Amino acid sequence: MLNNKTILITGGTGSFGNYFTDYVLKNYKPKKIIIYSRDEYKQFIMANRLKKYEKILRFFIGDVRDKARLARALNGVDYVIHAAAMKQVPACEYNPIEAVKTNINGAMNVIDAVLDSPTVKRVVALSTDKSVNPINLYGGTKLVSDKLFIAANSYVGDRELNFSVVRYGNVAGSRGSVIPFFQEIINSGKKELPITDFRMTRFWINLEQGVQLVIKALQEAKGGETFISKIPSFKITDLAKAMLPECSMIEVGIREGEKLHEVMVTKEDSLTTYEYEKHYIIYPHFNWWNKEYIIEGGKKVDSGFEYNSGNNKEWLSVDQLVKNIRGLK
């Protein structure tokens, strides 16, 4: 599907953008991949790392806050992956207007620029578990962003264009996540790991799984769907044991804006959610949505169903966590 296509990734120098680019270059023959981001140094590093693909890669300095620059970058683009966002919860809390400008206004700019583009056919926006029943500003801005991308489908008319959303939690080993945080403490020689709450659970998803879910959305979406992977859960205390078996743990309390469990599908979402072999899809609930677009092979979940890391059926043991951590880049 990605062969001979031009793909633009906003925030393309981040963890996801780097892995997505590597994955596509390895498994497909794209016509062009455009990395759109505002950090010239990260672009320089990425360009050097992938120098042998310089005929395929293009690097655009630009901000999603700049609609005119987005429009220029979208020239000839077939698919857009929207990964750009302010993601750090404390940074968003301290700089709320900046978070709104990037996560909400930026989403609006991407949508408007795509709707004005004659070539774009698919848009997939990356979301987060924090957009579900949000309790912090980051989650609130991503909830609005998700709603904007889903509603954008009502403006496409007869064009061969659709917008969809992919939702997952913190990617294992990504910047700002718990694994590098624990590793930094371990590297300093300390034997005690801080646990916000001994009951806390999280989903395990790696970058490859995240990329594959995005590609599934590109292939299958008709417009307005939210794709969610079926992935295992783990206890934060088990993760600590996997990383430092002889560690002691201290409970330091949940930080503001943090949840005990990651929620992916709410009870309210259950009314339009279908379960498939390896994922869930939350279908839109609008009068423009055609029920014939529901993908075959799925089963509607029961009313009141909720999918979160605490009630999951699949769990990782300490030994499995050790193996998974070793497999991270």
Ligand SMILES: NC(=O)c1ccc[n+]([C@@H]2O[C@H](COP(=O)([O-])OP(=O)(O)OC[C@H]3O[C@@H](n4cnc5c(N)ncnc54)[C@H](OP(=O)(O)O)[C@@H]3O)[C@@H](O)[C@H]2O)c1
Second form
Amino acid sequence: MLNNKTILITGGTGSFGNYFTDYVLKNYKPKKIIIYSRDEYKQFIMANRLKKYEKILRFFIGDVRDKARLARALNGVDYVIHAAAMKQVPACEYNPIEAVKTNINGAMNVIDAVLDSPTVKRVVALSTDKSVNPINLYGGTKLVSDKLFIAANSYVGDRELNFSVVRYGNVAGSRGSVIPFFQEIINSGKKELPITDFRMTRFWINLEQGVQLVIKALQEAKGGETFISKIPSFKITDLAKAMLPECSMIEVGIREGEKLHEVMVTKEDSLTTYEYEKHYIIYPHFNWWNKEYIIEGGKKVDSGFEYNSGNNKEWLSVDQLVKNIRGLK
Ligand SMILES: NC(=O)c1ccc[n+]([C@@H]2O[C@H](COP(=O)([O-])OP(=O)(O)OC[C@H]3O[C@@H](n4cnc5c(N)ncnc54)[C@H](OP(=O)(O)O)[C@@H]3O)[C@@H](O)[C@H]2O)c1
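Can you swap the form predicted on its own for the form predicted in complex with the ligand?
Below, the chain from earlier opens the complete complex, with every other chain and molecule after it.
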């Protein structure tokens, strides 16, 4: 489906964008991949790393706050992946207007520019567990972004174009996440690991799973879906044991803006959620574009169902965590 297609990734130099680009270049024959982001240095590094694909890759300097620039970049584009975001919780709290400009106004600009483009057929926007019942501004802005992308289907008319959302949680080993945090303490020779709350759980997802779900959304979406991977959970205390078996743990208390469990599907969402073999789909609560459909192969979840890292059926043991950590780059 991606062969001979032109794909634009906003935030293409980020962790997701780099991995997605590598994956598509390895597994498909795209016509062009356009990386859209602000920092020329990150683009320079990426362009050098992927020099042998220079005929396929294009590097556009641009901000998602700049609709005219987005419109220019979308010339001839078939598929758009919207990954650009401000995503550090404290940075969004301290600079709320900047978070609104990038995460909300940026989403609006992407939607408007796509609606004005005659060629774009699919848009997939990346969401996060933080946008579910948000307790911080990062989550709040991403909730608005999710809603904007879903409602954008109302403006499509008869065109072959749809907008969908892919939601996942913190990527294992990503910058600022718990694995590098513990690793730094271990490297300094300390044996005591701080645990915010002994009950805390998280989902385990790697970038490949995130990328594969985005490609699934590109292939299957009809418009308005939120795609969520079924992935295993782990206890933070088990992660500490996996990283340093002889460690002692100290409970330091939950931090502001942090949840005990990552939530992907809420009880309220259960009314429109379907379970598939490897993922869930939340269908829109409101559907103004009169295209009622349910993708085949799913089963409606029970009313009151919730999918969070604490009530998951699938769990990683300490031994499995040891193997998974070894597999991280
Ligand atoms: N990483 C995770 O664990 C995780 C989990 C769940 C969901 N997500 C979501 O996945 C998406 C991608 O995350 P990531 O981990 O790849 O983030 P990342 O590594 O921080 O990359 C962010 C990208 O966005 C670009 N960007 C930031 N502001 C921009 C703007 N105003 N205009 C244009 N480009 C801009 C950055 O490049 P420049 O700074 O050069 O512009 C960079 O390419 C985000 O939407 C995030 O909310 C991430």
